[in-house]
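Given as structure tokens, the chain that follows is alone and in the form predicted on its own.
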Amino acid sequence: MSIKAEYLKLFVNATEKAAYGASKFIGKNDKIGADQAAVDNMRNEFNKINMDGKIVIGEGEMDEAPMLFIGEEVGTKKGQKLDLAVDPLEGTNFVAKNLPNSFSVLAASEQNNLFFAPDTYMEKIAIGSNLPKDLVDLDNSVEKNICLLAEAKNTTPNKITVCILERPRHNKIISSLRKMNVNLKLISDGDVSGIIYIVDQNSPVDMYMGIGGGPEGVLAAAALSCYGGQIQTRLVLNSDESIRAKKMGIIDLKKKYNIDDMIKGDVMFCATAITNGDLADGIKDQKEFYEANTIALHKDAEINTIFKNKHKK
């Protein structure tokens, strides 16, 4: 069974309203205000939709987040049972400082078809479409993964581009990549969009690797599932997080998750740009309306498009 087609435009509307709420804080150095506006607007739109929805990846646990918390029920309870992964504002720093590539993001699946990832760090390696299955692996060396990808693409490592978060924890990986003369796209935040680079036709990025947020890993996997890309992940857990993960039903804490483990069946993905960026233009606030650009994907319907919508204020 697939997600009903009419939900896609409703979800696009939800991310666009969230993006508009956050856009009012662009350049104001108010991360909290921007995030709250995005959360409020997204939740308000969700509760207008005829669905029996549940947040499986959200703003945190119920005692940490007043809205869009993990386990929160949304919608009118009259429609299809859906699980939702949300990041109403990915790139809070980008909005606060008026930097590119901030988004409002969501993914939706049928009930129990999204990986229920705890809000922890996650190792990730991702590549694009039309490549041999299980080509790369987290347990391979950096050098081996690069060589495998280069060989599959019939090229050399110096023609490969890797996107990675610029963090001290990645210094060793970055050093290895530089020794191989691999091209680097270093990003400061926003690893959902960082992973989407690998399937964007206008981007030179061939691979994403490194440690980022677990919820963002699931959102990125939803997008890659629609594009036919690949991702492998593994949770990075401290002792307290290990206890939480076990309570959530995760038995093997060292398990590697491939895309089919994270996204089962049909999925929808929406990402509305807040600030201008490489993948889409941000919110344009006009006098009586605002314009929004949303990457919208529906796996079973094979929809891969950018909606350009105008909304009255």
Ligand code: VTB
Given for the second form:
Amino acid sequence: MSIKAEYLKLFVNATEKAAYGASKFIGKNDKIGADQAAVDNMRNEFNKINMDGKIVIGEGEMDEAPMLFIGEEVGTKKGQKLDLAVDPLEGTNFVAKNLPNSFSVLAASEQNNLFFAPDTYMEKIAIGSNLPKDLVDLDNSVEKNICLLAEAKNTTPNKITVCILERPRHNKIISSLRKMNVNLKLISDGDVSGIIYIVDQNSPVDMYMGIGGGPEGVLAAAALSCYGGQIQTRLVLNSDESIRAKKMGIIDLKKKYNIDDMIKGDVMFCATAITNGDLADGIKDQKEFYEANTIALHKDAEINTIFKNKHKK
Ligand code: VTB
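What does the same protein look like in the form predicted together with this ligand, given that the last one was the form predicted on its own?
Now the full complex is given, and it begins with the chain already shown.
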């Protein structure tokens, strides 16, 4: 079965309201206030939707997050049974400092079709569509993955662009990429959009690699699965997190997850830009209206569009 088409515009509305809430905090150096406003608005919209929804990736576990916590039930309980992964404010630093590329993001699937990733780090490697299945692998060397991708794209490593979070933990990868003369797009935060660059027509990025958040990995995988892209991931767990992951039902802690392990069946994905970004324009706050731009994807309906909506304040 597919997700009923009418949910897409309701979910777009939820990320747009969340983005608007956060937009009032742009440049105000108040990450907590911005996140809270986004969470409150998203939850408020969810609870108007005729769905039997459950948060499977959210702001944290019940005892650490007052709202949109993992396991929280949302919606009127009257409609389809859906699982939701949410990141009401992806890029808190960007909003706090008025920098580009903050988004309000969600993904929806039918029940039990999204990977319940714990809130830990995750290794990721992702590439775009129309490439041989399982072309790259986390266990290959950086050099091998770049050569495989260059060959599949009928080009050379110096023409490949890789996006990666600029972090000391990636120094070794970055130096290997530099040695191969690969083009780098270093990002300070926001690896959901970092991964979407791969499938964005206007972006030169060919591959994403490195360690970022697990929940963000699932959101990015949802988007990629609508575009036919590929991602492989593996959780990065310390000893406490390993215990938590086991409690969540993860048996093989070192398992490599491919996109079909992370996202099953139909999926919807919405990302509304808060500050202006490479992928979409941010919230435009006018006197009586505000305008929002949302990347809206629905896998089964093959919808891949940017909604431009005006909302009355
Ligand atoms: C990651 C990344 C996110 O925060 O979670 C990052 O996936 C935090 O990484 O997109 P560090 O602990 O190294 O700072 C984001 O960049 C933004 O939420």
